[in-house]
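Below, in structure tokens: the form predicted on its own, a single chain.
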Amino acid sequence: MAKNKTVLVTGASGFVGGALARHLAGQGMTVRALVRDRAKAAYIDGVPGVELVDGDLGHELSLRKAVQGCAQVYHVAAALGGSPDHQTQVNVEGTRLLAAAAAQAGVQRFVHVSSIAIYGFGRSLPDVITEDTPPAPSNYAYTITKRAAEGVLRLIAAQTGMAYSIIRPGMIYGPRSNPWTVQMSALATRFPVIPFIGDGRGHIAAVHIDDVVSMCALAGEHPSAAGQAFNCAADPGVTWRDFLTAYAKHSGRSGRWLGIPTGLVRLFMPLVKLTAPAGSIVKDMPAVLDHHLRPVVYSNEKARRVLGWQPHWPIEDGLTDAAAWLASR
């Protein structure tokens, strides 16, 4: 990896983007780390190499300002959550702003963190999910948004020439994540049992932070990643029992079972549906439950083959380091 350069981290305040921020740094690189709230950003305010640049998606002449003469840019930054229209903001014409800022001042490489919800859900995706895999339809703001981001870094990086690559990880868990390290492991370690909908057998696209970490910067300087996008995720897959049971176990539990039939869930399905916000997965819910009952696998093999990447941490590992993290807060 190129030292001495500049380089933009978006979202640098997040879990995600800290890290990163923080792996970067720890390259040799110079990292502006775009963030709306520096009181958020403690984990890596004062970390050398790291410098703390203000700004917002929504902004664009922050955005031109906090491009200017860097290397590459990390995209990190999105809505996970809100209104429709709040979502499509953020994930699709701040993707449209900074790429354009980027396009202009020069970036040699954008990289966007994307997610593999831009697939979709339900029966109609296969067991196997590659990068060529057509999406199924949806109606969660969350995927529809960010297939709108990929689409627009694409539309400006045909129009500008500006090489870019797309990343997109799985449910990223270890030390820092609040929904699939902190909320995993209370769901697993609250009662004397774990509850869950189904048998447990159908799979989570799991990936560890530092792992994605390690994706990112790679396809930030391969010459072979320009261009092209790659799931990053548990590959092979790794069930939501073995998932969730480690984590009670780690914590002294004993990681019991208990299985909520999947036909009760199903009979209220309609009703959440019809209360639930526009935009919201739970709109999706039936092609989401059906999705994860399955053995589903986003497999990582393109970027195994064309980047050289290697996951460092196996699942076991990887959960026996968030364990860890958990303990010593």
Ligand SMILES: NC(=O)c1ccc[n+]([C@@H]2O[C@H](COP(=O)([O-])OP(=O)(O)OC[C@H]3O[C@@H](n4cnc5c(N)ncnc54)[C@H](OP(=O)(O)O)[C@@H]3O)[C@@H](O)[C@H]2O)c1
Contents of the next structure:
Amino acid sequence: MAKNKTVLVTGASGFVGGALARHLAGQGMTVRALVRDRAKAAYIDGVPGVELVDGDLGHELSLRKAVQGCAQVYHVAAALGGSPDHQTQVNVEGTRLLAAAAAQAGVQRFVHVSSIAIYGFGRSLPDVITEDTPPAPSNYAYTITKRAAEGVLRLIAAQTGMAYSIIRPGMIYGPRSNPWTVQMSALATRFPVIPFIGDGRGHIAAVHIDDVVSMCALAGEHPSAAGQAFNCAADPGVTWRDFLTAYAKHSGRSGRWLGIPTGLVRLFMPLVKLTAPAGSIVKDMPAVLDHHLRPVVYSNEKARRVLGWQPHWPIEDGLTDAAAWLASR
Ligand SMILES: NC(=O)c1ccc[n+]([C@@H]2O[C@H](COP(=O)([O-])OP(=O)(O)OC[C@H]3O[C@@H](n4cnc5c(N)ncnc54)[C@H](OP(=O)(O)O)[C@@H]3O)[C@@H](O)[C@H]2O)c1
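Mind sharing the form predicted in complex with this ligand? What's above is the form predicted on its own.
Below is the entire complex, every chain and molecule, led by the chain shown above.
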């Protein structure tokens, strides 16, 4: 990893961006950390090598200023919820403004954090999803806008010659992960049993935060990463049952499973779907349910082959690390 470079990390007040900003600074880079609200940036504020800069994906001038003199841009910021219009503004139009500003400023590599959500959900998807798998149709605004953001970046890169790489993480767990560590551990430990839909033999595409960070860092530097997208999720897959049971066991629980019959859930689905807000994940039911009941693997063979990336954390050890962080809070 080349030292003494100035790089920009967006979403630096968030979970992934904060971890990435710290990692890159630790590698000797000067990290400009784009934040909207400094009060939310305590995790990176004052870290040697990290400089907070104010900016918003909706404010073009702030982005133009932020990218000046940067060798690389790590675009992590996104809206992970909110109305479809809001997600379009932040995820699609924000990426457009940032990528255009980066290209104009002569940024050498634009690393875009996307998501495996771009593939969508459903029976039409194969059991092993590679970077070439065509996405399934979706009504879920996050999926749609993250997919569109990739398209916008590719277009700007084609028009300007800016080199880019796309990382598509799965469910990112580990220290500071709210949905996949704090919430999942709560689900696994709130009751004497783990209540979950079905037998839990379907897969969760889990990945430890450190492994996402290391893949992003490699994608920023590796010559063969240019113009490429990389999945970043458990391969081989891990079952929901093993994932949740590990959290339960780390908390001293039995990890006994209470499978809610899938037929019962399907019965209520039409009503739930009807009343769900536009663009919510529920609008993609029952495809989402079917997907999570299947042993789907998002192959990371390409990242291993092209980048020489290796996940640091086997799932059992990664969950032990996550549990240790939970216990330390
Ligand atoms: N977490 C996962 O499991 C997961 C899985 C796959 C992909 N991803 C992707 O990873 C990236 C980071 O996710 P995360 O989990 O770290 O989310 P997060 O903790 O919610 O962080 C999102 C970041 O984006 C910033 N942001 C939102 N709107 C912005 C705007 N208009 N201008 C500038 N910054 C804005 C937020 O700033 P504020 O602090 O000011 O709100 C925050 O720093 C996203 O691109 C997401 O799609 C995450």
